[in-house]
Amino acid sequence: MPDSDVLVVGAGPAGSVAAWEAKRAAPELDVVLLERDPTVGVPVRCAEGVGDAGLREFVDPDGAPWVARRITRIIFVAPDDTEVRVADGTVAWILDRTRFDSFLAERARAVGVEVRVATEAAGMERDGDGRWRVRVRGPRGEEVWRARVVIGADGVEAMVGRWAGLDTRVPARDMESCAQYVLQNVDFDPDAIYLQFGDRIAPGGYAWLFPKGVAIANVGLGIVALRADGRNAREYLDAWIARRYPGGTTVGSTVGGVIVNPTIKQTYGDGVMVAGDAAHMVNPLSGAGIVNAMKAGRLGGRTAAAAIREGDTSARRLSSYHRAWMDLLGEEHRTHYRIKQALDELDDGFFNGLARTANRIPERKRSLGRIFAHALVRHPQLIPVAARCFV
């Protein structure tokens, strides 16, 4: 029965960073990273956008081969198609997730992490000496690995968390169904991301266009099924594309779910932690999760290494991981969740008016903070919303 000190399940950004950080913090430990797909980063399951500041905490994107596009503007689109342009300068990057995820996994391998692809965790249970026994299926057949700490970075499925007895359930109102196409031959500002809101466009969510180059982009949307009119996410997306980008050619597609629920109440147990989407560590307002996942992986990897060195991998010891996450971003995400709930109560007419209000601000002075302050003056019905979210 093979042994490992840290066994990480899932080689997305959370898992690869967790494995890398654990090995860097304690080089003497045996760290193993499992990925169920044959190739790390394939298939791509997100829109591939990431903020500049957060990304630079981990890597330098300038000139990197895993960058598809540098973004300098955000264009918000109201339900009636009124556009509001915000920002001027590097605000985000569109990644090539296939290359980016592979880069992170190879970086972990370079410091001594054992990376196994096409290898799936199939179940786990505690043994008599306080370790986890993890059943693994892969090219070598079925094996059982013993691990002192297991880090679950296995996405929205969150099987590690369930096996460990953690409550990873998602209320139906907080799960968005998403569909996305890679669309060619479409006309847009290649240096901007587009976000459009509206009940008839994407009820409970929003539609997006993230450029991957000139005339090619990730075009998708997410909806909350409970608020939809019976159509699924792909049907809403087809209708949106037919109206805004009728000449586009689809060269790829993906569907999936995005959790817009705050971090689960307990992200740890005896010898186990969960990170990234598996722990609902997604910004509930935007659905962004790549940088959040890497930050959680960093905390999880360092916590695992320190706990093993101390000889204490109990839930009590690993609870420091949860506290650190909540201090870092968890409490902020709770605020974002309250904002999302409040905005869900406002109709399309309100957002159309808000867009016209925002466009009265000179573009060079148009920041999100200034738009919000201006909106409070011209739309006093926002004041109770702000009070509920920030007071």
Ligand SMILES: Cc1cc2nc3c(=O)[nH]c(=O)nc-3n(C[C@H](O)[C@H](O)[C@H](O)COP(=O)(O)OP(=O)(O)OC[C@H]3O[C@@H](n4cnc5c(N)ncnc54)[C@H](O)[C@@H]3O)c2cc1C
Contents of the next structure:
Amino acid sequence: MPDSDVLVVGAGPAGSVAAWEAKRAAPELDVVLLERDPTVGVPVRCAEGVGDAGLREFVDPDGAPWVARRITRIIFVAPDDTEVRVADGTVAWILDRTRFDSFLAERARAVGVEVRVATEAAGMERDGDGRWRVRVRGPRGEEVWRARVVIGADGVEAMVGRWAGLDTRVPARDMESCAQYVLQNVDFDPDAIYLQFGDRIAPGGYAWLFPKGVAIANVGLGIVALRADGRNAREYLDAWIARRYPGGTTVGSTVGGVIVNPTIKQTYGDGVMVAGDAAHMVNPLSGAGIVNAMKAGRLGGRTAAAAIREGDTSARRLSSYHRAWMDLLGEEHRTHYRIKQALDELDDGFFNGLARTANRIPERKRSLGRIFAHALVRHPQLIPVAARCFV
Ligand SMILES: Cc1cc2nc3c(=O)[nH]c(=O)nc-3n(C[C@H](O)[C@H](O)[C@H](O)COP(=O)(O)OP(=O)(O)OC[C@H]3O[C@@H](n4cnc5c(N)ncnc54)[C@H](O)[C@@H]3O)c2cc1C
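Having seen the form predicted on its own, could you now give me the structure of the form predicted together with the ligand?
All chains and molecules follow, beginning with the one already shown.
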């Protein structure tokens, strides 16, 4: 039976960073990274946008081959199509996720992590020595791997957490269904990302355009099915594109789910931790999860390495991972979740009014903080909403 110290399930951003960090922290450990798909980073189920500051904690995007576009502006679009331009300077990057994910996995391999693709974890149970036995299916047939610590970085489907008895259920109101096309021959500012809100456009979520280059972009939206009018995400997207980008040519498409629920109550157990989407670590307000997954992977990998060195991989020892995550971002996500719930109660008329208010702020002074402050003064119905978010 093959043995490993740290077995990471899933080579997305959370898993590749977790494996890399564990091996770097304790090079003497055997660290194995399993990926179900034959190629890391394929298929892409993502709009590929990341904030500049978060990304730079891990990698340098300047001139990197896995970057598609540098973004200097955000354009919010109200339900009535009023545009509000915010920010100047580098604010975000649009990645090429196929290259980015494979870069992260290769970086882990380069420090000695054993990366196995086309290899799926199919179940796991605890053995008598306090290790996990993980059933694995891959090119070598069925195998059982023993591991001191398993890190579940297996995305929204999150089987590792379930096998370990963690509660990873998602309320239907917090599951966004997304559809996205790669659209060519469309007219937009190639240095800006566009976000449009509106009950008839994307109920419970929003629509986006993220440039991959000049005249080519990821164009998609997320909806909460419970709030929809019977149409699915793709039907909402087709309607939005027909209205805003009628001349576009579709060169790719994807669908996927985003969990906009705060971090699960317990992200660890005896010899196991879950990270990234598997632990609901997406920002519930924006739906962004790439950098969060990397941050969780970093904490999980380091915690696994330290715990194994100390000879204590009990749930009690691994609970430090959960605490560190909650201090870093988990508590903030709870606040963002409350803001999202409060915003969900406001109607399209409110957002149209807010856009006009925001446009009265001179563009060079227009920041998200200033917009919020103006909104509180000019739209007093926001005050109870804001109060509820912070108490
Ligand atoms: C349409 C859409 C648009 C999005 N846009 C953005 C965006 O612009 N910016 C942003 O920050 N976030 C975005 N997100 C969210 C983002 O994609 C995720 O938060 C991020 O990929 C999470 O990383 P992860 O490593 O936790 O999981 P994933 O990237 O999902 O990786 C999990 C990996 O585990 C593998 N796996 C699963 N089960 C097993 C198994 N049993 N055995 C082996 N391998 C397994 C999967 O194949 C996969 O490679 C978007 C999501 C969607 C659906």
